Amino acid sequence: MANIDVLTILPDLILIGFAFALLLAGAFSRVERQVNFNMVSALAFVVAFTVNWFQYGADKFGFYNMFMYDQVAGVFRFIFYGIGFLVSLMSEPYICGRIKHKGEYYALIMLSTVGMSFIATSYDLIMLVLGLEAMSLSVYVLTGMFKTDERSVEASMKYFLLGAFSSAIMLLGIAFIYGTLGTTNFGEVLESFKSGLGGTKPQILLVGAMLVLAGVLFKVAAVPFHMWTPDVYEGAPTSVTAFMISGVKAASFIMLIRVFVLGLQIVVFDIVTVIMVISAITMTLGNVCALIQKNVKRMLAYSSIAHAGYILVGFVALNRTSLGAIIFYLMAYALMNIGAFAVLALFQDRGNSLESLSGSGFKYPFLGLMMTIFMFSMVGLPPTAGFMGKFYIFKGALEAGYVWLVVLAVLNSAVSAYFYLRVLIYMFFEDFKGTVRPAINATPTAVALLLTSIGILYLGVFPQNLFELTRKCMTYIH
């Protein structure tokens, strides 16, 4: 049927439109030293939720069914667009002076969130992966901005070779789904299976969905597609990192939901054991190498790995509890990594060692509380919102019976707290050396690290409503 309905997409046709805006005004440089881009990015993303906003809650079709807009992407759509807010105001003072066309960087972030947008709000497997390339092919740009860092341009090539073989092993999948099938729309894979092949399941569909979920995985960073994470995450710019392991990390597991409790319902218990054991893997891995990094960017990427592992628990329950604290849990790490990231671009000249933040929390009390907030937070302490999304997690894993990959998590949190505190042990126990160079209008940075601490202590001690949203919304679970 041809339902072709902009209001669908219209918070992201905004984007592209200042995106645009910024990609002109950065072509002349009179212009370009006049304008604040971070402040132009950030009204951008205040524009875009504000129409979300107003939109939530009108479920709808677009664009011949390949667009379904319901609670669950209005949800992860103000998730990307307060962490492309957040990325805006902690970017500037890091960027400044580093990156010659300010322009291009912030027109990035905000058509790379629209790629985000489109993959939790795709309703067919196409769509999918043409969101996933306009969010990947951003990012690659992003990871290599700072043209005369040798990692940087190392860390940009690593992850486009591994991300291209990934979305060629994911588009291989998909070719297989399509010709058992013969159609790419999620609506219509469950009718044809149906009617079509009587119920029964050929083996080359298993083989397709493996194959979509790889792809998936190498996305969300899970063990074995998890190689490029740690090079990738230390090599990029502490900002466009930031951006990364909280928004690349959000889009990949709503579009591990879109794909298999939406779209392949039909294959998605055959998968479970397979996501169980990669889960306890992945989270037990990540925090082992964490456990010997002394590059706080390369330990906070491999905790990354281990947060996957954790989120991957509550895709394995299947049940409204824990898909709902799924998104709980993603709000919650967007914040403290922002957060952590955005004290780490503070200290720009000190580099990124945990010797390089000896004695900062004492000499810099408010970046100090902030990191202590955030570290809490990673560790799973209470009052922080860190505490409760594991405990939903937790919560519905226990509800459907996985009691031994709760103990193993729970394990797992307690040996994160090792390096996790290890962070303010060096900012408060060791003493300060050298000097920090104060960084070029950090007002909007210190507005960001406000906001993400206010929003993670919020949550941790008032959880319960955001969590009954995110519970209810999650409408494909009976």
Contents of the next structure:
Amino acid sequence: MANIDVLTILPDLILIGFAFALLLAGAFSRVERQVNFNMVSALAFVVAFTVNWFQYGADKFGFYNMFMYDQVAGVFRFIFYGIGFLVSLMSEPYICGRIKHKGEYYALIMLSTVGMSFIATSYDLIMLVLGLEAMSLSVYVLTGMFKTDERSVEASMKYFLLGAFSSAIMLLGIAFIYGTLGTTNFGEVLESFKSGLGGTKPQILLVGAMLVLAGVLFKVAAVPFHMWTPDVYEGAPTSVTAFMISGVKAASFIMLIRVFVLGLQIVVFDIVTVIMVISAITMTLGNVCALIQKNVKRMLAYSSIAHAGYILVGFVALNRTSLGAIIFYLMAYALMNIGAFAVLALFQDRGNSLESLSGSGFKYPFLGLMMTIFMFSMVGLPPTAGFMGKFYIFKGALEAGYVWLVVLAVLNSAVSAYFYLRVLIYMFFEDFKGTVRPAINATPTAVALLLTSIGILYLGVFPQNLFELTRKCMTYIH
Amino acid sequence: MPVIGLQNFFLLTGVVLFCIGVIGFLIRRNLIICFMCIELMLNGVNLVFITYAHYLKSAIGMMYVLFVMAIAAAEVSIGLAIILMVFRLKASVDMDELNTMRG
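Alright, leaving the form predicted alone aside, put up the form predicted together with its partner chain.
Below, the chain from earlier opens the complete complex, with every other chain and molecule after it.
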């Protein structure tokens, strides 16, 4: 088993190659004018997706047990590359004219995706940390991509400081885990727990696990660590917010599953109680704060906190149905968020106030229809993917006997209908002000919108196949 | 495994360094000082790693230290660039100036 198997990270290597090629192309002004960066970037993601398609299936270890490419990693790679593809398509009309060197933007999106995919494939805590840093550092820069916009720079600064702070805390946790077990490889952890410690759990191991959990929950944006979320999601360029809210969130949940269900299984039942309380508070606080927002981006940021709470319910239940449902929910969540932010990005208004959308639903019927689908999916109304995602998560939680948590989550979704549907009320039942015009010549964005909405409706009407796939791939638990 | 006094001393130093970093990060308002506090936290972590590596007689902890140093270097380059952008826009590196977004 101890060997270097380049095939385990082949799609990521392809992405890295494309990213460097784009950076290089951006360095020569004559080349830069001729290259269609968003199309090259979309092509790179399609290639990576296809390679992953052919690799999917068998479990592979690589780089001296640093990577384990299993089916969960494969499914998450599909999610990440899909997100990268859709974000590459929708970015162009928004960043056009605002970012001077577009090559850097797309290269950073790709490198960040590589970091996410490393997180999903890692089989050792050190690889996980490196993937996390590769992802986060790229996203810090992407957040501050609008160098002259105060809010973008401010968001970048806040995200960077708090992100670096949380990863330092996580590293201390890893140090304590290493100190008690003598290893951080997921395969060896269980063995050394049995042989070295004789099955006892020293306090310091729990402290380490809690510190790592704090670092992960920061990325998830669960409640005690959610302070950065609204500011960063509001200040970042809209296309980057779409990328963060879908990609970074999915990456942090696979990090949670990978560390505590695959790696440190020995402490998972100790942390579930903590997560149960956190998930209850997270979804309630996210929804309550979202009720009073006037800015659509900020409202969606608070709603992302609430959604993190719902997904954590799936982690608390900790059975195969609920963990498979987490993956399904993350897919649905990525589709609806990228779609909603693509519509917002088309209304090229940095304010993103609710008023600026007034009456646009009838004026631009295509965008109105799309936004309706995305908002219905966010509330969780059938026949959309959001409904099926919530349904499966709650089903898993009920199987595990967490009735009160499910009741709370359902009540929360009822409350959330108010602020999601308010967007539609502004779009369809207010007079058109004509202050904001959507970008023209946005064919790629239209394609992205069509793909996301078809995906949402497909997953809403025929969820069975995909859910069976996600449930089956979750081999960490029986 | 036997707990030795000297080991505890080094671990305690590392954790104390880390805690000084945390406290500094939370109470100081200057962006550069906050940033230095994060570096202090990372160095505290490094000391903990190297102590464990020495007493467990395993090289993994030392590898961690090298990687943490690399991560810290990457963070420095990006962090200082962002602080520079803030300074260009606001002519100040005070955290209280970062208040455009509310709610």
